[in-house]
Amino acid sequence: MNRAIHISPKDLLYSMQFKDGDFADIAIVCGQPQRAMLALEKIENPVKNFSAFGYTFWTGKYNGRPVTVGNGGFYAPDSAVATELLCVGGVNNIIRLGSCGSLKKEIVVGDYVIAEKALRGDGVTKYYVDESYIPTSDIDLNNKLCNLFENTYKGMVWTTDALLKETKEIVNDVINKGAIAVDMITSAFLTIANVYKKKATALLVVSDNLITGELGFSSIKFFDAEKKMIDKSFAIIDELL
């Protein structure tokens, strides 16, 4: 191969029929494609500017201002790809509402946790950034959201690529690094936001606990948070005013 790089987010993108300004500045991006619904229900007028690749993007109007949701990936590789899709695409502020499991006994199902940092443990971001890179979320947005929520915890997050591999040993070496929740997507989405410049957080509804062994991934509480926490998070777009 002789070109410098097979295909640019923008070739990507720009192949979609994508157009400039389809986009908003804020994006607020979900993984599973049902909080993306939920999150969708509360714009006006949604228009569906690009879906390709298992990732569709509305933008609509909140309170008279524009804003994309969509859904942003269920794990690191591809949660990069629609974030990068996003950053080029014209969006400066995103927030990612998503879940985790708890490395902390206190931190229960249907806290929320919101991402200050991120432990990488993903395949992708190693494309990106040196090794001892750490990706940061924007200290604004994670004020703005602990005005919003109660029951927030705001700390490191570990991302990992094998779900089924959170053993012992692992688990107490990222927590003696100071990580208070576990997910698959939050350092593939800082880190791309980082590079690109771009302001962004993750807030996180507990749905486990690695520490006691509560799964709460069917429980009432977890889908409760989960609704409470698209609900809530509009608000932020006010905020940003």
Second form
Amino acid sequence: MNRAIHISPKDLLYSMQFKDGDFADIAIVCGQPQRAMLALEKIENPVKNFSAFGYTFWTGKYNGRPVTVGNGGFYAPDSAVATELLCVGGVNNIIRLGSCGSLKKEIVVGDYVIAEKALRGDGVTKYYVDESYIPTSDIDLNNKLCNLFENTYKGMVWTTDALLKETKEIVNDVINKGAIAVDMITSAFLTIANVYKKKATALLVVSDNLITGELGFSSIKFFDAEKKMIDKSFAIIDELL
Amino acid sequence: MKVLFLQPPMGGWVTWGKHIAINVNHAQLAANLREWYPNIDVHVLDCRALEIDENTMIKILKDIDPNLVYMGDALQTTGVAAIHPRYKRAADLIKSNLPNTKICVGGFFYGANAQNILEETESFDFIIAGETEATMPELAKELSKGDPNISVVKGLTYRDNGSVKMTDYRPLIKNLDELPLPAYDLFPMDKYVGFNYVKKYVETYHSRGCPNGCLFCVGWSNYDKRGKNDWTKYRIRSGKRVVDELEILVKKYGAKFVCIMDEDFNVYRPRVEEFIDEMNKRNLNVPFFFMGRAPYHLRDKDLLKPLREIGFVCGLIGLEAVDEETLKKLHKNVQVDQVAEVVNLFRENNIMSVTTWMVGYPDDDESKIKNRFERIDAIDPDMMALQIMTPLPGIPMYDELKPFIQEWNLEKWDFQHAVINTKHLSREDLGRLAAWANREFYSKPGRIQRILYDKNYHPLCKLIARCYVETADKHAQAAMKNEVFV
Ligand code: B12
Ligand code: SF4
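Structure of the form predicted together with the partner chain, given the form predicted on its own:
Every component of the complex follows; first up is the chain already shown.
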């Protein structure tokens, strides 16, 4: 090994002909490309920043204010990479629009969860912070989001890499620790944002409920809530100074 | 003489969601009867629309005490052969309560199989062989006489001293414009619903036959086999006459969505041009759907924009198979690339596209079906309608398919249940692969959202997509389990 680090976030950004100032101060990031396309429709005069490794970001304007949108990862490891690129690229406020499974009976498909903190079941964050670290989101962003949506629950989100090991024992254990929802991204996303001291939060639409067994991945309730999440969350930009 | 057009309590195609449409065959026959034989008293009872159960149906029938009850359907959207068990059940009930009432059926499934079905079905008195439009009113007229002579009514199957007899072949109607417009005023027009949400929904039928004559097509089952390829004798109402009908539907009945159920609306360019002109002249604009063939759409590319302007929001294009050899064998006369091009043209013009395709050809195996799906997936219509081959007696492929029939319960002969196997697949495997294809298609990220949230598609298209999403599970159940919907 010839250097201290094989490839740095800046190396990666610049390898994509990125130049400082390309990203806006605010980024609204989705997991899936098609959700990001819906977000793209919300902004004016978008300019593509780059499209590489399956991630695409554009920067344009919403009500006259610059904003970056794009797809920032499906799983914890790729979300860590994408989030780090945004942080290093100059974004200061990152709002993630994702989805999650509910761990409470009363939080049903189509509701929203705002991740106040995350329980780290992912494998990537141990490379950034020590074991006891609890990633948190920005209170101000959370409150602003909360005002925009009804049926919103704030709380802890458990992030796991092991979709097929959401066993009763494991799930009950994380519920006892205070988790109200599960996903595969939030802990990595918030940890990286925390490390870079950026304001960040995750708004997650509920796609299924692990307690009742309800599966809503392809239900109208879910599609509509997902669309509404994208349509309404941009209003937060007007409220950020 | 009292005649009753009866739609007994029944369901409908599961893919179309809550789907309660007017029976256009009844509406046409009622109009013919009223115009040609004004002395006959015409009644209509649509139990499905009025949500009337069997007991109430019988009560109402006793009040009316009709001399003749007619049941029949001309459109596939009710379920084709799957309606027969419903009509039979209603006929059994009527016979046990009103033994003197005569019962006649006709239309889909019956037209080509009149003799066999009458032999098997004691509670039916008459079955119309071939087109119903002239035969049914003539039968009513004959029955109204003191001493009727049924044998002179052409195109009819009847019983004579216990043995089933067929009268002479009834030639086809030549000019549809000579028929009166359907008697919409007799039907509960405000009760009809399509695709779960679409109120004031109507289905119309302005042509008979299809010039193409695909060998699997259910249309054949309407026609008397003694005719010469009668299904392929395409006859139309003129563009002007179609607009006359739509005008009544919109202005008098407030129709909000018209499903034009002509098997092939765009065969003749001048008719489509006339239709567009008339709609424009009368300032009529109502969202409508029609089925058309890809080669004609390509010939008439320039008409898509004006069609969209007068309300053509959703169109169906048939493909059925994806290899040129099979298409040729089926007499489909369409090329895969043509359908792909039409899907793109529709999208450019903000017309939602539905492509139909089929599984269950005798040579089908898992890889053939999956490859066929890949091709459909790549063509990327907004919606796909997968039909499972159903071997209706009367279609040219019947003899070839008959050995593969595994399920004889006609309740499941609705194109959504697998009723046959193939040389390589069991009936269950065929159903599973149909469910697989539906799931693969609609679970492609963004596909459903494209219709649900696209600003350029008409809002009604979004409702249709919504209906699909809501019925998707049932669809899979129909293909894989035994649930019955019609
Ligand atoms: C349908 C679906 C499911 C279904 C799949 C069932 C089926 N028969 O198809 C099931 C119910 C298994 C499922 C489960 C979960 N899923 Co899911 N699922 C989807 C969805 C909506 C569509 C996938 C699809 O069919 N794509 C089309 C097909 C043709 O593509 P495909 O890639 O071949 O599809 C397969 C995979 O996507 C796989 N799959 C589905 N979900 C998941 C999740 C993971 C982690 C993996 C590895 C695979 C996988 O199953 C699909 C069908 O064979 C996607 C969203 C999307 N648009 O991709 C989310 C999605 C893939 N799921 C996701 C998640 C988070 C989950 C859950 C872990 C939610 C949770 N509880 O946290 C659960 C686990 C459920 C549980 N209780 O343990 C995420 C994964 C990304 C992420 N890290 O967040 C996605 C992207 C949704 C999102 N976040 O917006 N899911
Ligand atoms: S083109 Fe369509 S309606 Fe015409 S014969 Fe073929 S399948 Fe039937």
